[in-house]
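Here we start with a single chain on its own, the form predicted alone, put down as structure tokens.
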Amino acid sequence: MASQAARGGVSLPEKRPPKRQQPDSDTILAKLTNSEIVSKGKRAACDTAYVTKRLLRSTGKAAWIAGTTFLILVVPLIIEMDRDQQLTELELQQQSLLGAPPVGAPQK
């Protein structure tokens, strides 16, 4: 390493052995993390996330199907009903201009 430092390289300090820590089974945090209640909670959270993800995906698919079905089937029906209503109003207007009694009016 000394030869690398002379050529312009960077010399790093020697690695120290890690400080000795308490075994994981002795700490309170480790005991809580490895407890059965926490593992059941983690499992329940994972299951909930999975179900929510699947539900959102299927809801999106259902919304797409409903939206396209509405556009293909219902919108043309609404347009046709509007045209029919406009035609009926036009006919009533023309009859009133010509002096004919309106359709549905009682005759004397």
Second form
Amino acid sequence: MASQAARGGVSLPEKRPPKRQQPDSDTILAKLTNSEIVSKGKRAACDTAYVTKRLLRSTGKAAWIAGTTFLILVVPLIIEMDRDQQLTELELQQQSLLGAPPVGAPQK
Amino acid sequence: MAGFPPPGATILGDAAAGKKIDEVGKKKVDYFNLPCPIPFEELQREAISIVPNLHMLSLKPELFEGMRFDFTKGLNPKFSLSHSVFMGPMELPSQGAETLKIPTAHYEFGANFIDPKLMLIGRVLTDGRLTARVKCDLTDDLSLKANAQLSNEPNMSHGMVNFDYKGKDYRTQLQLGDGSLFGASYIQSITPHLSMGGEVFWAGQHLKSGVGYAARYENDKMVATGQVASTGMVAMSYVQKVSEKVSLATDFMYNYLSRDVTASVGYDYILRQARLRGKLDSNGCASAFLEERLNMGLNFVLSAEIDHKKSDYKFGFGLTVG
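Form predicted together with the partner chain structure, per the form predicted alone context:
Every chain and every other molecule in the complex is listed next, the one we just looked at coming first.
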């Protein structure tokens, strides 16, 4: 199944040349397998498989690009912001701890 | 260091160069008292953060690959020595899609003398290069900057001298380099928020010459600049200060001669213990640069750059002491 992808585009594989007629096209089974519907159905199934493969591959590629870019740009940011927030909380705690005693102490 | 572009690169007005100028002065509505504009050099080093009198580069951190260690020891309030080790791959320009990287390592010894009026910086590397930088304030308004690089390899030695004159609401710069490089630039404040300027350069060795114009509009919250040069470069940039800690910046560069377009978007988070800069490019490049303060005088640096188009990945880490 050769794919003639145009520049930047995707296209379905070329239509295959029609099969040559089987010699004994008299039996019902042979007639059935040679009929239009079956061959069209077979082609549709192959095309679907092909398109699904391509879609999966490009989704995978997009997921990789998005994932690594997210890892580089966003994860350090989240980590740093979290640390900054922890530091702020700590300072706030320290402030409230140190702020209370001077008020209560010299009451003797 | 900010303010010292490599010699030869500044005047040629390439996409990466074309810097001059900087500084935001105080604002007054009196047209005879307009603020002094930023030097022309710094206009193109876009994404200048809006903290007044403090300019920082959001979209162009010094990304590197490999390990870097810098140690600065101050012997005096004015004099200090610096030792620096770098180990990592160096890229060689190669024809073709493959980037050629060669692992190198070098040690750099340097001495700095820093005075309010005079600054002298010298560096010697184990790969045979010597660089020297001088910045001297001859008078209140006139200052001289010079830098030179000597190297073992032939044709890699060059030097450049700049004379900067700062007027009440304008700045001019004259630049002379070796290889008969000559450049001049002028920038003037037109209103308290808008300043415009132009530059002219002539490179004798490459027989190139060009003219460029730039405009910069700034506000409390944002800075927008535009620049056009006869080398075919058109550049625009915009920086917005979203909050005390965060700035966002975007940049657009277009070369109408070579039909090259690049757009990029970035952020700059300045937290108390760290500074994080991230950038996403239209060339499929994502990069980030983190500087974290581990302790007093101890800084940890991480740099990452992913180029999805060329599948080129560069990561670096380093430590800066002192």
